[in-house]
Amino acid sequence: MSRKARLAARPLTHGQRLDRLAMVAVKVGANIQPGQQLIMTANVESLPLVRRITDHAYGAGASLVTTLFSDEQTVLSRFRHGQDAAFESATGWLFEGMANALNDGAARLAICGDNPKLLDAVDPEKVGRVNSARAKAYKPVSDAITQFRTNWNIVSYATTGWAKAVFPDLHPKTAQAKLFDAIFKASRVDGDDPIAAWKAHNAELAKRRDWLNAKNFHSLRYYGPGTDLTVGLADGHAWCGGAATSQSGITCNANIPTEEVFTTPHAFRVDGYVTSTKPLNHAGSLLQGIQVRFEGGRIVSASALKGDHVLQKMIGTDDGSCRLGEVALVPHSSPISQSGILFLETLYDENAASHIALGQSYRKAFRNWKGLVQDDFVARGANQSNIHVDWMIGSGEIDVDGIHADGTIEPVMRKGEWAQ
């Protein structure tokens, strides 16, 4: 064997497969282009990939890379010390500097990996006003986001707390390896070409998506254990699903990784009973056992075995917080979810499962969507609120029914694997 081919054959060894995640978030997620600015926010234990990706983005042409960092241990201290009116203030001048330059054109990146029991022991009273002002104050950034104006994508990175939720009775550096495979794996950056890895699979998504598309079904049906809910699609709705191109003319893959395809539900035309099918980290605190009733659109009533609080307080923040932004379909053999790995991280958990998203549509979930105005998305049935929560409620044993405007009933998904 030639000293090429041995060197071939070695194993990627931690670092150059976080060097490929690096590259598939700048050149397949969000996709930078030359004399483009990058915003990005991380924790900052994620560094390494920080590291990287601002590596790749200036070599992909970025004019300037700026990183917003979090940290746990002084979000804890925000709790623990600060004042009672404390927990009703926002960065609303960050947030709103940030959508400044995500309107004039700048890329955005999000390093997703935080610890989902790190708000466990704090009450959840105070989590939820924070996470109330939090949304309001985010609004310009989330409009930005949602009406897909720029370029953007998320990626993440195997922290020490993530690790050690997933992996609870590993080793710290154990969990934390493990869970480095699964995202890399789950990423595509383990094979031999990463970049042909993403163009393939864009295009499995993509002939799902027009499947779904040249049905123009009027509605879907879920049902199955704890779960029948019959949800109305917008009208003039669109499937999306892959690489998409923003009003901005730039094609990104927002979520690294993904597994589903997308439209938006009609506000006011969702009716019936559902319940969550895998836990929900939502800021910081772990929501299980949601179920939820929903009549002309809005949730009646609305329960969770842990988190409740946080639950009632999140469909709480608005008048859009109580109904739907988003239906997504993905088949319960995905990898993710064939990697048997409970993530408690909706980027990950979310392509494991069909899932519903509480509160803002997405403005390209809808036909022709960059020649309508606002008034337009709103009278066809999209959502408007400050937030957007994605949870599961797909399984094994999850049917999907698509329903046309005549009546006629079409299966969709059957325990829940696509049944076309």
Given for the second form:
2 protein chains.
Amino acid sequence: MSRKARLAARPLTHGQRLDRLAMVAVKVGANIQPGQQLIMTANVESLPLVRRITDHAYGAGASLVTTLFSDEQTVLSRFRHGQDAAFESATGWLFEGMANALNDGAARLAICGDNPKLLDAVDPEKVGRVNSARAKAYKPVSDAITQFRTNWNIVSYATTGWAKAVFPDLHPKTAQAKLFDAIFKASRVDGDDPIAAWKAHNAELAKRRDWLNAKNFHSLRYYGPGTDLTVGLADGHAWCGGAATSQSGITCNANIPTEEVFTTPHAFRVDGYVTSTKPLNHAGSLLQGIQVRFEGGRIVSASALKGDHVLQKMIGTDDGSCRLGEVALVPHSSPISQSGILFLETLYDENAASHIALGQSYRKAFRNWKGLVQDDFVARGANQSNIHVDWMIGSGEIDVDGIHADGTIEPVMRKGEWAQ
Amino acid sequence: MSRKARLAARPLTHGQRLDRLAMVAVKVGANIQPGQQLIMTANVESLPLVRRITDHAYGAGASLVTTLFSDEQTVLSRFRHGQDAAFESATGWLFEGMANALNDGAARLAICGDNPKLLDAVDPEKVGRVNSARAKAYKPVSDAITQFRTNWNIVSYATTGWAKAVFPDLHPKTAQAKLFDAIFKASRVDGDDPIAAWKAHNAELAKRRDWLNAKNFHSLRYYGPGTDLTVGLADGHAWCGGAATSQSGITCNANIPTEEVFTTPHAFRVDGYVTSTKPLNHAGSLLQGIQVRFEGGRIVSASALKGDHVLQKMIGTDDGSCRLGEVALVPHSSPISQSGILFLETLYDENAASHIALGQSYRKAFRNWKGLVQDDFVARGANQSNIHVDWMIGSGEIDVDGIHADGTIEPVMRKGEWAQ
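Can you now output the form predicted in complex with a further copy of the same chain? The one shown was the form predicted alone.
Then the entire complex follows, led off by the chain already shown.
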């Protein structure tokens, strides 16, 4: 073995892999352009990744990188020591400022990885009030994102709290190392050329997306244990997946990792019942065993074996929070699903299973979306809400049919895998 | 010795002293009111103090505590990897949001303690451009503070970088422990009852302030080695010191520690020359040996033995940055001065020596200031600028005279101490 081959075979250090993740977040994920400001949000524990992303962003020509850090202890402090007003208050002043920056062309990058069990012992009524106030105040930012006005990306960091929740029986250091391994693998940064790996992966997703767009189904029907759901697709819906181009003309990969293709359901044409196949971590609370029945697009009954109070509060946020805004297909053989890890983090778990989302629709999941005015968007069946919450309904036991406008049926997935 | 006496005699732990500092920052410093939001800024390293302040603030009824963290490594990253646009950009979107929140009644708390030598190796021209862009963008926030629209406080945390700069010859851990000792002592939190200690200290400062207000001097003259400066005082100037009440009606101690009484000089009646007596840490650059000559209130020549480029850039920021906005008296025997430590941090060093500030005047340093409209403020001699930079001109060798409108003279300080 030559010296070069030995060097090449040497496993990458943690720092090298973290640096590659940062590079991919900047170049493939947000795709920061020269002169752009970058607004990043991150848990303080993810500082090592924040610093590397900052280096790469300035290297790519960012004009200014601003990171808004969160700290789990101070989140808990609010619930422990806060008085009544503390649960109704939100930082509207900050979110309005952020939205102004995004609408002026700043890029957005979020590092996720909060402890999914952080709020387990907190009064769910307080959690519901806090989430609801925050969702309302955050609307200007979520509008900029769902309308895809600028380039953005979500990437993740294995915080100790998250790692402990995923691997409760392992030593904390071992748990964190194992979660990092899974993140680096799923984010495709552990091979020789992460940029090339993303190029190939984006091409695969584009192929699947183009097939679905050519079919232009009228509805999808999901069926399997606990589920028989027919989801009408919005008029002029477009399937998306992998890299996409923002209104500002910058092509980015919003999620790293990503395995899904997704589109816009019709907010008034969803009927049947559906059962969640994985737990959902929603703003620090874990929801399990969600069962929902839809009639005419609207949830008419809903329950969760765990986190029912948070589910009810979430569904009751506003008029659109009890209707679907997104539907996504992910094969059961996706690498994240095959890892066998339940990540308790939507960014990962939604890429391990087909899923639906309650709440706001994405502007870009329509044909000719850049010319769409708000009224067109709604008339075609898009949903409007302050929330957008994905939850997983796919598994190796779920079949999906595509139904054409004339009633003819084509298999889309069988036992969780692409049927053709 | 009884058990109780032994317990009482036991020295406080680091955690207990840090908790007392947090309590004083919340109760005496910012004096957070029920239902108020709090906006805090802090170095990520000061997280232990941030968490304790957050606990106390929620305990005092804060509706929401938001901390904007800074990180020295990412500040350096900008200078290391940033391209030209990186040095002209600022977070106007964030500062406008902050100003909106402060004007709507949020309280403000800053934890200082950045490494004063952080930018020593950075091109001063780039540092000057960054500071200048930031000062302009920050104006809405500094307006809210200098016009005292809300309750605010600055407190400090001994970061490793700051401790190393102050005590370069000590082991880093020893340096940090020694700096914490000095902070706890100067902030009056190491005794049995910090709240009572601050009450007594505020009463002392009020006595001195009231004496100066009763004298209503027309000018002050500072003289000693390298200094012979006559500073006219603004028409209707008021001396301030210790606790004061904001426009929103909340009494707070803006600086912890504080030893100064201060007022508003007349922006057009400053003549003579003055030499700095301590180094000045300005936005990460150390300025030493500043010498300045004033004519008719305006700087006509200025130089610094170290940091001259940063000084010139600072003075040239705008029309008001070459005139005085504040003049303050601090006895040479002040506890901070007597500690013998050069803190390289204005919050401390300005409380070890009489000082002057270039730039913006404080609204509250006028009689009947709450009724003052902008035109009155300027007509009385207040200065206007995007900057406010204090620098130290007092020592044990400086005398200060008070000069009445009729030319009679009274001694105010002799050899750095109160003359009466």
